[in-house]
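Below sits a lone chain in structure tokens, taken as the form predicted on its own.
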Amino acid sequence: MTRHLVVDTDTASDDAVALLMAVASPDVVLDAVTVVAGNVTLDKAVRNALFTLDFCGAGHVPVHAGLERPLVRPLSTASDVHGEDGMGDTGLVRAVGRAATEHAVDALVRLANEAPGERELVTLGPLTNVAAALLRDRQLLTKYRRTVMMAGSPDCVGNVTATAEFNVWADPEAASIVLEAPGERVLVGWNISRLQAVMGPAEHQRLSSLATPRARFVQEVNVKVAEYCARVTGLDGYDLPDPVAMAVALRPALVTESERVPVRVALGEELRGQLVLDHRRGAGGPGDVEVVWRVDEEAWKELLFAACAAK
């Protein structure tokens, strides 16, 4: 059965790989890409999305520019992770095409309401666009079949602070709105990326052996990420948070361990962006979020390699 996806992204290195995986999936139609500021400024994120889709042969997919800063805070980018251009500063990216005239928030609302229950939403960046759409339509996420979010770090091991993951830290107020809204939501946190989505020497060699433009693309755009991981997070390679979240969206059976639990976001400065999971008896309810704790690492990576093998 053909599935229809909408992807909200702050397009940088790993977002681009996630888009590549979505385009390569034979049973998926990518209906739209909405873009938010986060990893890079909005103009760069839009350009990166347009370039990536064109590179993958999906230049027809509409790209909608969204909000250029968090709901109430100043913009903080992750150029130290992804490079100034968001794509490894390798000179690969060029301007290709133009974004659609419809604003991303308008597109998210329209796409949900014109086909309730038929589309799935995948979020790869700060949740600013989605939160703004929810402020207009509180039932928005109930009209998407489900929402898979690369957001937060439920085990409280962070990548931007000691306890917070970048997407939630960048706009915690937006994340709070989304996590408290009704609708089927699946949270794939940085814990999954840190523990089960690292591209170490063996995976790097596997990509090199494919010798395809897509495999080279994945390696080139993640050059700066690899340097950051060696310098800051200490991983044996570079991790791919957005691609593993996309893998869960594409193949839900990849999840081998998860739980439904209320999730809240710390908004105070000391613990800004930290996720708070409430395991007290009776604390749950219709607003519970499915928190992913483990995925089939070998299977999701095979999905990535298959997408990269395509010429």
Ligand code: BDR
Given for the second form:
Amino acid sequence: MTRHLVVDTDTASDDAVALLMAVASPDVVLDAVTVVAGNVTLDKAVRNALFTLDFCGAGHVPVHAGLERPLVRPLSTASDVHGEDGMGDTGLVRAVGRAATEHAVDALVRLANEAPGERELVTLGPLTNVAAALLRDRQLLTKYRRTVMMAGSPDCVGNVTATAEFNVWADPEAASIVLEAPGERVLVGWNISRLQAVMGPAEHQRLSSLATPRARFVQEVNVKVAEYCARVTGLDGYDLPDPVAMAVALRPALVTESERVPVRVALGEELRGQLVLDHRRGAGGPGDVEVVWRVDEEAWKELLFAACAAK
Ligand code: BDR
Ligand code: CA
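Output the form predicted in complex with beta-D-ribofuranose (BDR) next; the form predicted on its own has already been displayed.
Next comes the full complex, and the chain you just saw is listed first.
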């Protein structure tokens, strides 16, 4: 059966890899890409999304530009992680095509309402667009079959502060709205990226031996992330947060351990963007989020390598 996906992204290096995986998935149709400011400013994220889709032979997929700053906070980008262009600053990115005229928030609402229960949503950036769409339609996420989010750090080991992950930290009010909304939501946090989505020397070798343009693309757009990991997060290579979230969206059976729990977001300055999981008895209910604690690492990486093997 063909599945239909909508991806909301602040397109930079690992978002681009996740888009590549969605496009390469034979049972999936990518209906639209909606873009939000985050890793880079909105204009750069739109350009990176258009370029990536074109590179993957999916230039026909509509790209909708969305909100250019978080709901209430100033925009904080992550050029120290992804480079000034968001794609590793290697001169790879070219301006290709144009964004659709429809705003991302309008597109998210329309795509949900024209086929309730049919499309799936994957979010790879700050949740600003999705929260804004939820303000328009509180039932929005009940009309997506499910929403898989790369968001937050449920074990409170952060990548942007000691305890917070970038996407939630960047727009914590938006994340709060999304985490409290009704609908089937799956959270793939930085715990998974840090522990099971690191591209170390063995994975580097595997990509090099594939020697395809897509494998080279993955390595190239992550050059700056690898430097950031060596400097700040201490990982043995570079991590791929958005691709592992995309893998879970594409193959739900990759999840080997998860729990359903209420998830809230700290909004005060000291712990801004830290996730709060409420494990008290009686705290849970229909609004719980599925928090992923473990995925099949070998299998999700095979999915990535298969996507890269395509010419
Ligand atoms: C998230 O922030 C960005 O660096 C990545 O694209 C990912 O969505 C990880 O914290
Ligand atoms: Ca992202």
